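The form predicted alone is given below as one chain in structure tokens.
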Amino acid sequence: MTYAASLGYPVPRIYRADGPDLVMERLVGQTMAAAYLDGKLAPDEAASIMADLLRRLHALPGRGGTGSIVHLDLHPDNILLTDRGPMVIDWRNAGDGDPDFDTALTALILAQVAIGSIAHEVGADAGILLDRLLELMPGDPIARLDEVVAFRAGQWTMSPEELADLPAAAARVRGLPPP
């Protein structure tokens, strides 16, 4: 987060980082998902904000000199809409990597919500956001989609039902009927 902030990316200010302890700015604002549910944010606007955040993030060089910075969990619950603009939170999965992998992961998470695999109040409306985001998002989210599906399958947070639905979510990202 400190590195991304030093390059002008919208993250909370870090006041102190000491091993696992992190003291950062308290942000005031709704998540993008909450703003959408409250009718304060239309799907086109939400998709535009997400695409811009991904584009800006992937323009940042990786700290190791290869790839770019990737978030690996950028979705509407990890974007806070503040007086200073959208701010990206929850950086525990971030690192250096391939931007297409990151965009594919964002698309797959939205698809999982859209098909009902991940329970969320946004529900099927996530599909509207996904469709618009796929038109606007940088790179090629389909290029690394199979690797992202395998990555998601290996995440300990995934339930057996979510694992079983991954092929249908991937088909949704590709714009295909579920298998």
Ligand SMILES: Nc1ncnc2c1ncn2[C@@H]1O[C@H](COP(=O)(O)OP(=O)(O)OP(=O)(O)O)[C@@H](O)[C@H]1O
Given for the second form:
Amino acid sequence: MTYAASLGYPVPRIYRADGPDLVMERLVGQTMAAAYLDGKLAPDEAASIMADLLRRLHALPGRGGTGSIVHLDLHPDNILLTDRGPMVIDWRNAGDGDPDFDTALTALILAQVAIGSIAHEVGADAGILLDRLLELMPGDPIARLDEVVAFRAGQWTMSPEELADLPAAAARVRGLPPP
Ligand SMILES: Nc1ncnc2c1ncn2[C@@H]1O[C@H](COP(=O)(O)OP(=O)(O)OP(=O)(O)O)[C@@H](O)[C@H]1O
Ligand SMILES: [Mg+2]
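Please give the other form, namely the form predicted in complex with the ligand, since only the form predicted alone has been shown so far.
Every component of the complex follows; first up is the chain already shown.
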């Protein structure tokens, strides 16, 4: 987060990172998901904010000299809308990587919500966001989708039901009918 901030990326300020403890700036604002549910944000607007955040992130070189910074969990619950603009939180999975991989993971998470596999109040509207985001994003978010599905399947938060639905979510990203 400190590295991303040093390159001008919108993240909360880090005051102390010490072993398991992380003390950061408390931001004031709603998550993008909450703002959307409150009717304060149209789907097009939300997609364009997400595309902009992904594009700006992927323009930043990775710390190890390869690829770009990747967040690997960039979705509407991890974006806070503040008076300093949209800010990205929850950097637990972040590192260096392939921009297309990161975009595909965002798309897959939105698809999981869109098809009803992950229960979220945004529900099927996540599909509108997904389709618009895929139009806006440069690169090829489908190229590494199979690897992204394997990565997602390995995350401890996935329930057995969510695992079983991953092929259908991937098909939704590809714009295909469920397998
Ligand atoms: N710097 C911050 N300033 C203000 N609120 C924050 C900040 N960081 C996190 N939050 C709030 O805490 C929530 C959860 O934070 P975060 O996304 O980092 O953790 P998480 O592991 O996804 O937790 P959960 O699974 O409970 O959503 C955010 O949606 C936001 O409302
Ligand atoms: Mg989070």
